[in-house]
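First, one chain by itself in structure tokens, the form predicted on its own.
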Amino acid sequence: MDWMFAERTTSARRSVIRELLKLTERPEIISFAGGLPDPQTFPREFLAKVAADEILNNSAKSLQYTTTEGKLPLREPLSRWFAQDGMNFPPDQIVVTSAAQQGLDLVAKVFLNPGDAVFVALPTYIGAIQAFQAFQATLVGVPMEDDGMDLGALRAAVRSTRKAGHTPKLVYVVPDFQNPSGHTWSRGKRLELLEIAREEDLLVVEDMPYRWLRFVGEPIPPVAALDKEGRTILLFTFSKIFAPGLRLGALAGPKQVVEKVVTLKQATDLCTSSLNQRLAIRFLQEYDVAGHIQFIADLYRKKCSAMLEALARHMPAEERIRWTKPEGGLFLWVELPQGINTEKMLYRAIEHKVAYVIGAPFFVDGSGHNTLRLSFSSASCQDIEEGIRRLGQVVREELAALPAPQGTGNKG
């Protein structure tokens, strides 16, 4: 049967991620593995009461199909609600979606051709590097610096990508509070990575999942405000601000964008929920949005400062180990000196019952193998602690197992 499989599943992977987190499913280990929103986080009771509402006494337009585009009493507020960010969306230029996965599936499926050049950050989120990969896209890394993506380097690998026979098309951001490292990116850098997209014809993907999170200091422009020329597509999600298991999410962009996107959702999966979506018109309606996501921001303010605390506290003083200190968002990020492979010390961790996630599959460079993420969202702040402390144990016992470095003896 292997014949017969499209040539696009040769070069589809899963998610080493997930399979690793089968490993640390076991009730005693604290992970910090999952990017998952604190289930309290979530507005139950709400749900539960506008669902049975919706299901006994709205059934023709909550449980029928709707328009490929999504209901126009959801992409309105959402246009809304995008132009207090600076970002002009009418909602003929908004698209509901399955969450902004699907979204990252539909740009990767109007704009890829085998071959196609995607440049992306190092490290860069594991969901964009499968949309991409699955229609044999060439991702092309570019180095993180703490502001953002290192431009320069964003120059030169567009040319030399153009001269080796590829055609540039897009650039995947991740601007807030990125996912994995944690990083924002300055204002002068988004500026000027529009500036590099227009000098080179390419297109902006901004992934926004976490950008109405930030819990320290002030929000800078999204990229889509600040773009004059229609060169950026925004890909928008309910999953860390309502509740993910909805799968609810929003495409914006220039209208030629969004009806070639229409066009093939069709084939995809004619209409995103039409339950779901009822339950986000009445959440933009009737909740205060507001103040659930300042309740959001708080709650992880919190637990990031118990975890950059227990860091601080359990990490080896050790100057080659290195964490971001995010102003949003649900992870931080870790780098530990060179010689460490966080995948195989995934296994002692486990035996010390905490959980990472490990770095390299986020890097379409093959590197990162001394690097780890740590999502702060979903655990206890005492056992944040606790498990800082094992891993601080478990970092100390990988730095022990180093060899010496060359022309070192022991001291006595």
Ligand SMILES: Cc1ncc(COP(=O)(O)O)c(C=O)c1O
Contents of the next structure:
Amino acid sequence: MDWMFAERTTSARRSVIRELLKLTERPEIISFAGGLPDPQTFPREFLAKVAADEILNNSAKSLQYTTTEGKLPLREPLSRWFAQDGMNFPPDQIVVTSAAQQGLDLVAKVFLNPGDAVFVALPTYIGAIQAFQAFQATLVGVPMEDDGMDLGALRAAVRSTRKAGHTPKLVYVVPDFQNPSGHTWSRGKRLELLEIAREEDLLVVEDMPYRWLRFVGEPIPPVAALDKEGRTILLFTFSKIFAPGLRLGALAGPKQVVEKVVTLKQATDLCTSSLNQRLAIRFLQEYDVAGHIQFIADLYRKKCSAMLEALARHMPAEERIRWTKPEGGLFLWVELPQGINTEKMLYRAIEHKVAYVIGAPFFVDGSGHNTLRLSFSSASCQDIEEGIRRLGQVVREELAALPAPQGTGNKG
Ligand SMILES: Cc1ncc(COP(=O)(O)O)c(C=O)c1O
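Please show me the structure of the same protein in the form predicted in complex with the named molecule, now that we have looked at it in the form predicted on its own.
What follows is the entire complex, opening with the chain shown before.
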């Protein structure tokens, strides 16, 4: 049967990771694969209490449709919260979304014609790749450095993309504890990014799901706070500080952008869940949100330290083996010598009962086969120690199976 699918479905890739995750779900496997928050961070009792109250005593608001832009009593505290971080978005410049992923989809829907260029880091968040690909974007990868994108490479990529006939539209960034690499952008790079955006007339999409989960060092102002021109679209989510299953977040940006987003969101889902918005309103009003975030950050600090210590103990001492030391978030990123393919290595890892996420799908240029992502959020500290010991053994076996480096063939 000829299904006559739309052209955009041919450019949309199924997530390889989702397929591989199925292999890692056996209970005897210690998995650092899924990027999920630790369920002990969900405020279950509070949620149960306020959900019952909202359903029984406030159903005209909690079970009814609401406006597409979202409830004002939610947008108002969000606006104040963003302001504490230097970001100036009044409530009429904020749309409540079904978490950050819907924000990505709506940004793509509002801005992208087929072939338009979106600049993303190498590596970048896969859900963003999928959202932009669904609108037939031309995705251009820009190498990452320890303190953010290589901005010289970004400048060159914008120019060559324009020459090749594509319209450069968006730069997508996750400046705080990026998924997947754990990297954080310096203040200098955030400012320079805005300069490039101004020179090249680009919009910056700043995705910040992990911003509030800093466990080391001082916060760096968001790009949206440094932006004096209104070129930044901010994606916020409750997923990592409240509960991802509620699917709740927000998009904030210039007024004209927000108006378009609201119009197109109407066609998508009319509104974001009223009940879940009421739960978030109550969370912000009644819960010790600052204490809760501190609790989550403390938990991940402990787990991240356990993983870093275990890596130092168990990974072969080899300068071609490197990993990031994140200051927050859920992930760290490992680079192995060229020639090791982490997708093939995953089968060996599963035999050793440990799992990770392969790195290549996070790269839009087809590279990254020697990389992998480790999530420290879900496993216990004991499992982290044992899992990294197993991973060290797997890497050792892979290294032993590598042909000896000869001449200039191996770039290391
Ligand atoms: C960088 C980034 N953006 C967006 C999302 C989507 O999160 P949500 O839709 O739950 O807000 C994630 C999820 O892990 C992420 O890592």
